[in-house]
Each structure stands twice: as C-alpha cells, then as structure tokens.
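Shown next as structure tokens: one chain only, the form predicted alone.
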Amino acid sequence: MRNLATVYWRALVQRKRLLGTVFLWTFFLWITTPFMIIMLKSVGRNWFGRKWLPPNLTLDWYRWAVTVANIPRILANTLIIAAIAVTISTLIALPTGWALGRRKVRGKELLTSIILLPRMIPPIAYALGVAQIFYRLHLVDKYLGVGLAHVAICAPYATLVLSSTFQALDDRVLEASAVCGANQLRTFFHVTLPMVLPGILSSIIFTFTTSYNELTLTLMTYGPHTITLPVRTYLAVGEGYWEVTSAMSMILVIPSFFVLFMIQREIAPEKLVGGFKGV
C-alpha cells in the first residue's frame, strides 16, 4: 500500500512538473512571438504567402527609416519630452511621496485616488479634456506642453514608488544617525539619500518608460515640430509600408529592453517598492 502511494504521488508530482513546464514555454511564446514576427519583418524582403521565414535578409528598411522618416530628429524629441516629464514628476513626486509615506494626511485614500485617476480613466477621454486646455493656453506642439500632458501619467508612477520607499524608512536608523551626534543635513546625505536612492531610481525609470512609450496624449498634444517615436510607428501603420514600420518598431522597443536589464542588473527587484524595512 506504501509503495502504491509513492508511485502515486511521484506520478503526480511529474505531472504538475510537466503541466508547469508546458504552461511557462506556452506564456514564453505568446509573449515572444510578437517581437519575432516584428523582427522578423524588418529584415525580411519578399515575405509573403504561407511562408514562414523570410526567403531575404536586408536592413534597408532600418536605412529608410532613419532617412525617410528622419528617426534621429524624431528620437530627440522623443528624449527631450521624457527628460521634462520625468523631471517635472520626480519634482512633484518628491514632497507628495514624504508627505504620503512619512506624515499623517487626512483623506490620506481620496489623495490617492485623485492621483491616480488619470490612469484609472480611459485614456482618449483624459487626453481630449488635456487637449482643450493646451490649445487655450498655447502649449500644442511645444517640448513643454507635450511633456506636461505625460506628466499626468508619469507623476502616479513616481509618486506611488516615492511614498512606499519613503513609508519603508527604518526610523531607528535615523535615530541611531541623530544619537551618533550628526544633524538633520549630514543624515540626510549620508543616511537618507542612500537609503532612498534604489527607490528614486526605479521612479525615474518607470516615468521615463511611460513617457518614452505614451501615445494617446502624445497624439492630442504634438505637432510637426514635436512629433515622437510613438506616433510615428503609428503613422507610418497607416501609410501601409509595414516593413519600415517594423524597423521602427525596433528601434522604439529597444530602449525599453535596455531599461528592463538595467533594472535586473543594477536595482534589486525587491527594492523597485522601497522594500527598506529592517535595515
């Protein structure tokens, strides 16, 4: 009878093993066979029909789309409008972070909810109401106004990673600091600052990549002068010359990657929340 059990529960076991295995390369595949076909389709020439590589390679369709669609002007827009947004939500980001992490706010939850409403709505509405108010004011098609619309989008990033890093602050670490005779400027360098500086980072990032990537208030608020990345493979889907929106597709995605290993690499995934507690 004890063998009978064994036998049982080792077949079991193999089982959820292989169920386990066949769902993680299933996941594995949905999440990756987009960006091979998209690869696939910015080096491929004369891929059509049932076929399913293509018969050519080139990479004339990358040299289209940086002369053609003029991607190193359109890639600096796109930084440049990051850099404001991501400054302009760190800024904001900062003292709403210390004061929702740190001190006792009341409607401490409606605070929240406000802030986060932008994303809880759907996007197109919250870009048109964005829209009426950046053409009164004159700030459509201008570095500043563009990135001020993402702002809307980026600062509920930074400001959720701020308050959970500045909430996960160990007060008898600051206590120790101030025991140990140092003052409220030298524990802020030299204790604080370390201590927060995963979660800033990891703010940053978020902020950039959703600006980096946004599309719909992009399209509401851009012009000729500050048309972005984004739009642009957007555009180009439109106009029908796939290939070349495919080459841009891989040059928008390849930031992103870069981000993403970065993140790996340099900031432990445990600390992307200000997992500070204890120290």
Given for the second form:
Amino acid sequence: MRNLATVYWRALVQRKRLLGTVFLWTFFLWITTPFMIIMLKSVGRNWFGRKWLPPNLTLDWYRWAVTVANIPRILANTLIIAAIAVTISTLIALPTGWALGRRKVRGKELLTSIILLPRMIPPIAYALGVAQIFYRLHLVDKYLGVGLAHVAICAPYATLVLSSTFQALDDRVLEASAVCGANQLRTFFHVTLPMVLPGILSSIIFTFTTSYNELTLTLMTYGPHTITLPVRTYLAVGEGYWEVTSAMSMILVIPSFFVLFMIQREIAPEKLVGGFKGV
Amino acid sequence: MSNVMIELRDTSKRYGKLLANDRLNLSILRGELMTLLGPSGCGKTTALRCITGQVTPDEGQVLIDDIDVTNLPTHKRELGMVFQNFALFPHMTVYQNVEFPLMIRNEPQAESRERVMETLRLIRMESYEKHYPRQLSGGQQQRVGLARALVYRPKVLLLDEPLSNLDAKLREEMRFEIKDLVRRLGITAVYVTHDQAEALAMSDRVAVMNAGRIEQIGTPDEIYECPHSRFVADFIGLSNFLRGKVVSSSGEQATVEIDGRLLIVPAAGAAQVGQDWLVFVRPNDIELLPVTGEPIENELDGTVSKLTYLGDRIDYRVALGSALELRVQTDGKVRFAAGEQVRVRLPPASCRPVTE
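Just the form predicted alone so far, so send over the form predicted together with its partner chain.
Time for the whole complex; same chain goes first.
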C-alpha cells in the first residue's frame, strides 16, 4: 500500500514539474518569439515568413542601416541625449531624494505624487505641452532640449530610487562611525557614500534605459540633428523597409543587453525591481 | 586624577514638552560597569547619548576623565560603543570593520594589523576576518561590534541594549562574555538596558531610572533587597505591596496595621505613629504554612485562590480577606490546593517600607 502511495505521490510531483515546465516555456516563447523573428528578419534574404527559417543569410541589411540610414551617428545622438538626461536627473534627484528619504517633509505624499505626475498622465499629452514650450524657447532639435524633455520622465524614477536608498541608510551606522572617531567628511567618504553607491548606480541605469528607450517625448522634440534610434526605427517602419528596420532594432537592443548583463553581474536585480532596499 | 571617569552634572534634556532627562547627577567610577536600567522612555538612552555627544544637554555638564566635554563633538570623545542593531558597516569585512577606528586614527599598517587580530582573538572571531557582516549570525555580529568598540582601547565602553536582538540562550552566554571582557580589560563601561535580570547579572552598580530621573543607584543586591521606592521594587523582581498605618513604633521596629491585621516591620528609627506606610515583600520571601493553632507574630490566615505551576517553583495567590491578595512563590516541597486554608508568614526582616 505504502509503495503504491509513493508511486502516486511521485507521479503527482512529476506532473507538477511538467506543468511548471510547460508554463515556463510558453512564457519564454511569448516574450522571445517577436524578438527572434526580428533577429531572423535582419539576417535573412527573400524570407517572407512562409518558411520556418530564411532561405539565405546576409549581413546586407546591417550594411544598409550603417551606411544609408546613418545609424552610428544616430546611436551617438541617442547616447548623448541619454547622458544629458541621466546627468540632469541625477543632479535633481540627489538632493530631492535626500530630503524625501532623510528629512521630515510636510506633505511628503503630495510631493511624491507631484514628482510622479509626468509618469501618470499620458506621455503624448505631456509631450505636446513640452513641445509647445520648447518651440518658443528654441529648444527643439537641440541635444539639451531633447535631454530636458527626457528628464521629465527620468527624474521621477531617479528620485524614487534614491529616496528609498537614502531612507534605508541606517542612522546608527553613521553614529557608529562618529563614535569610532570619524568626522563628518570621513564618515561621508568611508561609510555613507559606499553604502548608497549601489542605489545611485541603479538610479543611473534606470534613467539611462528610460531615456534610451524613450519614443513619445523624442517624437515631439527631435529634429534632423537630434534624431534618436527609437525614432529612426519607428520612421523606417513607415518607409516599409522591414529588413533594414529589423537590423536597426537589433542595433537598438544591443546596449540594453549590455546593461542587463551588467545588472545581473554587479547588482542583484531584486534591488532594482520592488524592494529598492538600497544596501 | 580623580577616581570618577564619567560625570553628569545636573544635565537636563527636553524634547518639546517631554522632559527626557531631569537634572541627572551621575558619577561613574573608573573601571566600573554601571547599568542604566529602566522602562522604555525613562530617559536612559538620552543620558547615554549625552555621554556620546549625539545629544547636547539643554542644561548641565558632561565630564569624561575630568574634562568638560559638553560641547565636544562625538568623534573627538574617544569612546567605544556597541549598538542594539549591531550597526556594523555592511560594505566592510569583519577585519575592515574592526580596523576602522585605527584607520581613522592613521595607525601604521603593521601595528594596526596586530591590534585588529589581537582583538579578534579576544572575541574568538579571528577565523572570520574576511567575512561580511551579513554572513554572520547575530551573536557573531555583536562580538564584532564589541571588537570594533574595543580595538583602540577607548576610555569608556558604551553598550546600548547590546543583547536585545539576540535569542534568550545566546543572550545569557553573551552577558557573561561581556562582563568577563570588561573586567579583564579594566575598562569603564556604561550599559543601558530595560532587562532587570541582565542589569543584576552584569553590573557593579545599577542606576534605576524612571520618567527622566534616577530613582536609585546601588549595587545589584542593594537595588534588589533594599529598594527605596515602589517603582524600583516593582521594576526589579516581583513584589507585594501592602498599604497601612503605623500604630506603634519602638526604635528598630514599627507595627503597621494593614486591613485590620498587624504587621511588624523593621524601621530605621523614622517611624511616626499615624503615618501611612507602603510595605513591600517579595513573593519568595513569604512562607506558606498549614493552619495549626493560633497565628503568631507576622502570621496571617488566608485562602489559596489560584496557583500556577512554574517548574522549579509554584506561584500562589493567597486571599487575605476580601480586598487583600498576596502573591507567594514556594519551592513546591509542601503543596497546597486551590481553596485550601493556609497561613502565610511574612518574616519581619523581609518586610520593608518603601515610598510611593
């Protein structure tokens, strides 16, 4: 009897494992299939989706993307704008996050929701307003202009990440440093800064990817000199060159993979999503 | 060089309407382990923070080693401190944590290494020098905290509820370890706790605090056996309080009438007939006897209303009349059942008048 029970139990466990595996693979394919199609499209010739795999492989589309669509220049634009957005957002978010995380601020909830507002309202509506102002200020088609537009959605993220980082900073650890004989300056460099550095790094990664991926706000503020990779890719779809567009999206994706890899190696990903435990 | 290491002179600290410290006067002798004991909110932590410099008293002076440090910032006070939540630097290894005070003082590398390893050996953590705090258990973390506080041989060691975050068994082991370490190093230590057992087990002297004031200072046995006030008696150990009036007084003894019964209480000459007294007696000092013959001096008859078995002892509630109930603890060699008539004997030497 006991043997039979064990057999049934094993079977159930196996079944559960089987079910789990099926779910996992479904989820995995659901996320990766569109991506794989783009990847195949970008290296395939004469492939119209009737066969499982492209008949001929080619790197022509990448060559086209680089030469005709001027992708290196556009990638440089995208990175410059992201750098501007990251720098300004971080400079704004450091003191704001410190105040929200460390000080008793009256109306903290209201303040937080105001900071989050640009993220709450539909981006296109917000972008429209930004564009109106920027036309008047001659900020359209300027690196600074597009960067500033991105700050509107990057800074809230940075502020949230940094305020929870600073909030998680244990006062007693700082006190311990003082009791050990460290003055404020040495406490800052030996204790405070190393403890908040992972949080600052995740804030920078967050703002970077947000700016790098941003389409809507760029669409309303870009010009011929400041066109970014997401916008170029979007426009290329309209022009109908699917293969070149696929090659462009592949190029667009590379830095994201790099960032993902970096996050996996350097900082625990669970610190970036949810918790924001800081250290 | 006086024999006083730390002195609080009339220090007061106010937080808004709350008077956290009310004219504290406290002298801690060299090499002494002094405990500040009291319930949360009694001001013991504020007093400690006045010593560390994290709080500047509104009035009064703080002296360490005969120097007025009232306005000296924390990092110049040459202290060692152990925290309730350990407060180790999470980004540093055990070695780096312990080395930190020496690094701040720019000690030469070789000497510093020797000192750190010596201190780690003292707390039996030398094999963990490369571990990070999060890889250690609570007890290990606290030992590292202790090493960090002791490594540069500070004048004073401050311990802020260092054992509260540890489990009961470890807490008891660490008590003796800390006490032993402080004794061996001959360092002056201030220990803050709300745990009376910890205070009694560890201290040379205990200062019992209540509502921002020091209620009583004394050795552990003085505090336990001769509490001056109801608060001290109640906070340290179990107590019965009996309210009565002095009916006669003869030098060393006073007779107190409690609810129609007479009780002889030793009095240090101060008893006046007609005074209202509060008499306190510990539950384990009371003897429980079977009812035979007439009760003699300090014997009262009552009924067991409740009993609780506690393993090594039995806790009885004995009702004396309608209003009065005594708590009695015996070793359980002679047992009584609930509802049984018993005679309680309150030995005069164990009865003691206390102030309200």
